[in-house]
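Here we start with a single chain on its own, the form predicted alone, put down as structure tokens.
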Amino acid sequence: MARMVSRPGGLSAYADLLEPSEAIEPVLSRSVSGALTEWLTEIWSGEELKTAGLTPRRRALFHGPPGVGKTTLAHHLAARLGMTLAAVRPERIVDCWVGASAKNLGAVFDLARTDPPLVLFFDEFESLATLRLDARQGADLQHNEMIGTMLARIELHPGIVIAACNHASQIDKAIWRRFELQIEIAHPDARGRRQIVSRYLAPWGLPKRSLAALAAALEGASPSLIRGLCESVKRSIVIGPKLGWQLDRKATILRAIAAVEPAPGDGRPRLWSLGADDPALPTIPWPLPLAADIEDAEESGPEPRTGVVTPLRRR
């Protein structure tokens, strides 16, 4: 988990300040990776874009189901730019007193005008930017006032703003249009699932055939669920002997899927539905081999990195 760093000026009262040195490399689909590479490149290409009558886009909305890594991605993007991420928490903005929520939101934008600049990130954006209401009560009036403040301030803010939401349909349409990029972050495809398993099962690993079979059994799983499964397996391997647990393949995998459940409403990947009867289980070598000892190990993509995310350089 990223370290929270306090800064003068009070922004830490509303946001967790996450430094570039602790960002983690995300696993992305090719389409999302391409869109984000384009955006990062254009941020450093202001002079070239000006000749075409354009300016770099400054506002992006990430939307998709919980657990797909939207916050991790925002932190990584800020790190690639060499900037701190100010991750605003909605519960620090919303207040029961009339006018207080809009005032808090305005304070966030004022405090985010820093030198050096930072990336302003709104997590759980639905809490701040849902559709405007037919204002008949004080709470409805306050919500609409906050929406008005968001509309005015987000467009005038000179820095980079990223927001993340789980339910795009709940976002006020006028606010949606204020974002120049709207990028869907979906559950990982088969390639992404293989990379996530390889990443979080390390230092153990799986040969290609087993990795492909397990990735198929994890279809529909979020990155956070796959990570939890892999880490649960590793914990069993490490502490199981101390507790006298059965450590055969079936017992270990069943213990792992019992300890890490999909979120309600997310659906159940095949591994959770079939359990011991899942056809992926017999393909998994046991005891698990170390990744370094597997001759046909699949390239897992970038390892999780802390302290070494390289800022994108101006070309």
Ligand SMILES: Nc1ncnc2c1ncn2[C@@H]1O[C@H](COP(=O)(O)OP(=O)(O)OP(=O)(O)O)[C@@H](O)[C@H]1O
Given for the second form:
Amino acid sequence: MARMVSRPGGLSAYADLLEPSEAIEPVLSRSVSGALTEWLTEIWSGEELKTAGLTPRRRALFHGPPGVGKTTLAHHLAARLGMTLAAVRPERIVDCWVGASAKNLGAVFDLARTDPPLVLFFDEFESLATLRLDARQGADLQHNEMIGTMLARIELHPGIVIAACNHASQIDKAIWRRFELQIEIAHPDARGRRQIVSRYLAPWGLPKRSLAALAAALEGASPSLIRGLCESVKRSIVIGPKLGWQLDRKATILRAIAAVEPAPGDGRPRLWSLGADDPALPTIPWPLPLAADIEDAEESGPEPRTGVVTPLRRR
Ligand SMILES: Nc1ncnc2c1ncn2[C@@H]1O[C@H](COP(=O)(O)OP(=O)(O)OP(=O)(O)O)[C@@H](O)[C@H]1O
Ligand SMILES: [Mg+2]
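What's the form predicted together with this ligand like, now that we've got the form predicted alone?
Let us now look at the entire complex, which starts with that chain.
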């Protein structure tokens, strides 16, 4: 029986409560999208699974580099289930007083037993669940105590728990094993990059040839970086005239490249290395055409649907 807790109540002291209506559907690789479909179908099939003595898996770990959509995906998934996502803020859990972090974490698990249920999401999971330390100092003891609480509570929690981190290898092994699904989210492939450019450049667009050329120049870029680049170009187009900016193709794209930086450690996609010399640049029609006016437009990715509960289409 779920314990009634009035929301936002105390949980908002530790977590951001993200509602289904604010969710967007991320562009996903086929393998991630397949894993997601499988998990959602499993969750929706709870009653049927019971007849086979099974229960749906409840705990998933998303791992991958920054800006690939781990948080976006957790939010989207909760929205698909019609649930609020409680995105725990690690800085509101970790406390310098001995015993306080473990106590805060325990409180989160208590408060997350709501009716209706919500999805509990631990972002930046490294900060709560990195490998246990050889405890000699207070801070290490404190950390190990928090890991102990995580281990004791995570399996007992009746609802869905998602955690996200950059490197699965940094997570304490015992905690790592508590996750029944581990989903790696990588940088998008060429198809994904084309979909992401199309989505975030809208209402402008690119013909197939330039979209492919730009996607090649963006190899290794995260969706977040591609979004920043596209939005920077659009911002220039809209406000540039008011500011007297030079708005030819080269100046606009160079300004956008300068405005967004690849995450440290992510490597520099070709467009950032070659800048104005990138061979993708001359293929881009200028002024940018509206997507609706492009004859050979490629099918863009899924619409960034808001989080209404819609069963996933089987692909
Ligand atoms: N796969 C994607 N499809 C569409 N947009 C995306 C995708 N991934 C990221 N974005 C956009 O990039 C921004 C950052 O994404 P998000 O916070 O979900 O990444 P993350 O993997 O959680 O990053 P971090 O590791 O830094 O927490 C969001 O605004 C989102 O709209
Ligand atoms: Mg995140």
